[in-house]
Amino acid sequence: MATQDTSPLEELFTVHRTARAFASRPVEEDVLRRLYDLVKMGPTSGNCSPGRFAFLKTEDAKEGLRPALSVGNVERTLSAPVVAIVGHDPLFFEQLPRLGSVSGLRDWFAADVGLSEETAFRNGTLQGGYLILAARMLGLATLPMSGFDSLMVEERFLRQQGWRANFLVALGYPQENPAEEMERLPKLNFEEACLCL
């Protein structure tokens, strides 16, 4: 847990861990709105903002997710107060006349399906990363995961909007006294993961 001497950087990257369980305290809608208000301020290319988020809060909604989850993710996902479906809008470019500063950008993306799909996926993923970091700064615990059937999730939750599912993030407040915390897994060092050219 963080102490008064913990810097914001330490809090964000070394104190917070992937959640294994959550407190029973609900995450209210005003917290989710504040979360999105932070996420939307993170940069995306050309301010394209393709990220879309479905927050599953009710038991019925979360139960609707059950058949799409990998077996190992069911219990801990459904125990979270909220499960966020992090996705993107493949037709994000329809908003560019309002969001972008370059004229003709909408038509450029609309004419190139490959470019628009790549841009939507890349920037939507980036916004999903912002969601995890912003949630941590708001005091929420996060459990990001990719063990699910995305087509099933899209059909059940996103079909009407035409959005695509990328990954899930279970959200909630951390347990006060979590059971024995798993030892942090190793990470690659600088020489293994980085080049300075």
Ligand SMILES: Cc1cc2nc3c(=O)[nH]c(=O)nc-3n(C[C@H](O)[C@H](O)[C@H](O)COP(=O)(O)O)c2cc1C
The other form holds:
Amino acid sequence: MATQDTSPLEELFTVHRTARAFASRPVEEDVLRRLYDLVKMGPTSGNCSPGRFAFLKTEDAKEGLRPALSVGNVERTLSAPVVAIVGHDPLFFEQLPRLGSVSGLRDWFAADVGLSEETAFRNGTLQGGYLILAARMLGLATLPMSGFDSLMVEERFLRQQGWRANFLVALGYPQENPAEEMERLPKLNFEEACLCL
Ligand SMILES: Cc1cc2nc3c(=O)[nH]c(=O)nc-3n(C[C@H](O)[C@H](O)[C@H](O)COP(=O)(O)O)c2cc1C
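Form predicted alone done; form predicted together with the ligand now:
Okay, now the whole complex, with that chain kicking things off.
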């Protein structure tokens, strides 16, 4: 974890690692509310804000996730005090008259399913990224996961709202005495991943 010598920037991107385990300390709802209050401020196109988040806190709710998880993800996921389902509302455009500054935007999206799906997925994914970074800044450890059955999760947790599930983020406080960190996997360097044109 961060030391007194690390800057917030280093802490956010370099010191924090994907969590493999969590402390048993619960994550209270006021922390989740603070987290969402940060996430919602991150930019989305036309302020469309399609991201939706279901925080599974109770043992019952987390157990309901078990059959949808890939085998390798079960233990780590269920040991987290909270699991967030990061999703989006495919009908996000219904909120645009309230959220959007450009008139006619709602009708534009409502008439084009391809465009609205692409927009919801793009911006909902961004909002999930904001959630990971904001959680880190609130002192939480995060484990994002795509190894799960999204249809099963939608059916069990999101059917009433009609939201789509994108990925999961297990959340909790960092373990006080973590097992030795795995060596960090290599990253692509600037020349491989970037163009300056
Ligand atoms: C969208 C997404 C999905 C992921 N899915 C899984 C997963 O299903 N199971 C898992 O063990 N780790 C999963 N991870 C964790 C990544 O493998 C991990 O963040 C990456 O290797 C970087 O690790 P580091 O933060 O320790 O450098 C996922 C990460 C992201 C961002």
